[in-house]
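As structure tokens, one chain now follows by itself in the form predicted on its own.
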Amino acid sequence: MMNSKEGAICYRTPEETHTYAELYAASDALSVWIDENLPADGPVIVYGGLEFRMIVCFLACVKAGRPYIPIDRHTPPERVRAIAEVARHTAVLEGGAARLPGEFGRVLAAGEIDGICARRDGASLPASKAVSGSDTFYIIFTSGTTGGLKKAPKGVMVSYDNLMSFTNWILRDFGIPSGSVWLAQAPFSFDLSVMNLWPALMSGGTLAPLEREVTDDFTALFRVLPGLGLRVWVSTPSFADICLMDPSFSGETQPDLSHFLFCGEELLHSTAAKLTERFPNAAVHNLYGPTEATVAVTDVPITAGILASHDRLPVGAAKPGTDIVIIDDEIIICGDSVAKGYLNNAEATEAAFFTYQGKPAYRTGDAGVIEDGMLYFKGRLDFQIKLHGYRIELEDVEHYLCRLPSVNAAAVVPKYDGYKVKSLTAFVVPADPESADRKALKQELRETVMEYMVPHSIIFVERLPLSQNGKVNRRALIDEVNA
């Protein structure tokens, strides 16, 4: 499925750089050992960071006919327990240098994995092998809380058809060169990473990964993207309005960036406006999709048009080989980008997958409507929350509070008492950090949103806090303001 000269860089970072010759002849030989040395009947985990060892281990388990499970090095062990319980594994594969916390059956450590890598004999396995067609490619496990109560995680199953159908309609439609650099920057386990990982292997390109010690150090992050080299932009927005508080951050500095790919949560018009401006030779892309669909299903590129004629960005229109639907307000995703379920658990796969007009679909949970053939994405319709009887968006409000000149980024949350809603509070990074004021945001924002949408409490913040995944991490917000 890759395509490139064996001699071109596969993986680049300021420490070392691979070839496609020794990612094929590393993965030849690891998925002989896989082949011979494990049942074939269970998914194996891939645990470690954004290493090209992890790279190997992926298309390794594929050429062997299993699916793999990204695991990323800082997940929580307790997760990581959760995870293993539900995915009933063959094995870990250690793809990283960190060592897996905790017993988990059979593991084999990356020096391990390394020697047999080594052994570069020539021996492959058949092309009858590999994973095909409806096959499990991967399997990538979504949150494990719900409205505050912990759940199992879900792992969702995504096929080999259900991968190319994405990865041939990114390369085939977004003008994206053969052979780009791309920002490898979300972690294996976030299906973000999907968007980089195959169309880049794909295309010949390289692989440019930003591993999260260096994205949480703004000296060593400002440092190392200039001299990146990339093309191809794939991250969460949260992520690139880190990156826009360099002012240095420009198409002055990065000329070869050409385009924009953001997914994984809503795109704010500042945001967009703010990458228009820096980097007017760039195409700047807002997706949309959720996990279930195979990282994402829309597509919009955004132009002065776009910017002039929308507050609230579209999430655009549908890939070929995709419907989507409006059911009761909830955003269906139907057709060929629709994963196969959650494994080895009938009962979620049941509650959000079905067939409807003889398509396989799926319930996104996500509120939406369709105008002029562009989907516009509304929130999470359990975002949705009660206060003194009135039903409030979360995300409205904070969509509204970014609008203001004098916000740069916001994001709302409700304070309980017991299980009710007893007020908002809003975390806001001021534009002016000096001349922030309360009572000022406030007045400002009665004048777009009904009183009872006003937080009753404002926090200023110097930014907001990101999960693993390169999202705004809503829990950290909701148990601060819960303490």
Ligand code: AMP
Given for the second form:
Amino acid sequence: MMNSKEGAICYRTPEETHTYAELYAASDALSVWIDENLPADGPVIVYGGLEFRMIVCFLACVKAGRPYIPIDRHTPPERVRAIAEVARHTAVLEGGAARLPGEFGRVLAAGEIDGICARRDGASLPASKAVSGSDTFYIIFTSGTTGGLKKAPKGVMVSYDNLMSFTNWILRDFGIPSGSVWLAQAPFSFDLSVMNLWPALMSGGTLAPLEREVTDDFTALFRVLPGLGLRVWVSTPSFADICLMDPSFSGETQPDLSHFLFCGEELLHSTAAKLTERFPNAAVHNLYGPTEATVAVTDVPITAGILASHDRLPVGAAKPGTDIVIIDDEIIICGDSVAKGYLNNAEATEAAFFTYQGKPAYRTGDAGVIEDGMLYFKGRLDFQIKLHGYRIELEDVEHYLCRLPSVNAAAVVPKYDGYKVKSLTAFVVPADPESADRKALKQELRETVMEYMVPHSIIFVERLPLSQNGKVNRRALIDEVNA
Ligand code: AMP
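Follow the form predicted on its own with the form predicted in complex with the ligand, if you could.
Full assembly next; the chain just shown is listed first.
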């Protein structure tokens, strides 16, 4: 699937670079070892951060016909154990210095993997051994923002064909030149990372990883960013919001940046407007999709026209091979992007995956409408709450809060009395902390929303907590309010 020039750089950080030749040789050697040493019928867990060795491991697994399960090194031990219990993996490959917390059967540490990869005797497996067609290529465990730890985590099985349909779309329809430098910021256990990893490698591109130690430290982040020489930006909108806090984050310091690809959460009008202003020569794309439909299935470039005519941005039109239908307000995705189901979980698979007009289909749990061929995301169905009998879309309240000039960001969560919602609490990042005023804010909000939608409590914060995947962590805020 990859035929890039061997001397080209596939991975570059300020400290290290690696060529395609290295990637091919190391993954060939490791794939031979996997073929000879691991049972054929099980996935392999690959544990670590954004190291080059992680990519070597992924490629080695699929060359040896084994699906891989990426687990990020920041994953809480309890969740790693829960994933391993579901996965029934044959081995764990540690891609970095971080060691797995606990007992996980056969574990290969980074040093052992390096030893195997260094055996450059030219041995490789025949292409017929590699994952292909409907075989599972990777398994990504969903973030648990809606399920939490109490339920067993669900591992989404994405096939080779699913992945090719996605990657071919990104490389064909977005006008991204081959050999581009791609931001790799999302952890590999978040399927947003698939949007940079495989399209970059399949077009002779260079991955520019940004580890969490850097993204968590603003000074380091703002120092490192301009030096990456990025052409393609892939992240959640929340991460772009952080970068926009640096006034020098613009087309002047990032002259090569021509494509922003956003997915994973709502792209707010304010974020897109700031980006188009600071990067007048770059295209800003809003993509939408769940892990269960292979990363993303819709796209729309956010133009000046869309910004002028829309308050809440559309998520766009479906990719080739995919149909979107709305059934009872819910977005249903049909076609060749729909994944195979959940690993070792027939019950959950049956509940969410089905056949619609002869095609594989998935119930997203997202509310949506289609107008003029464009899909509009209307919030999670499970973020619809009832307060004193009124149906409220929490994201709707957030949307109106964020439109106020005095608000930079906001998240609204329910406060419960048993199972019943008693009131709403808004966490608000004020535009100017000095002049932040709860009463005035509520008054402003009353001008655009019904009284019952105005949150009872407003808590001013410096920034909203983000989940491991870089989305606003509503679960943490719900816990905080209901502690
Ligand atoms: P995940 O499987 O972690 O990627 O989460 C998928 C969910 O993120 C979707 O079902 C949506 O609820 C949300 N999501 C993804 N992309 C967008 C988008 N562009 N706008 C709004 N919500 C989105």
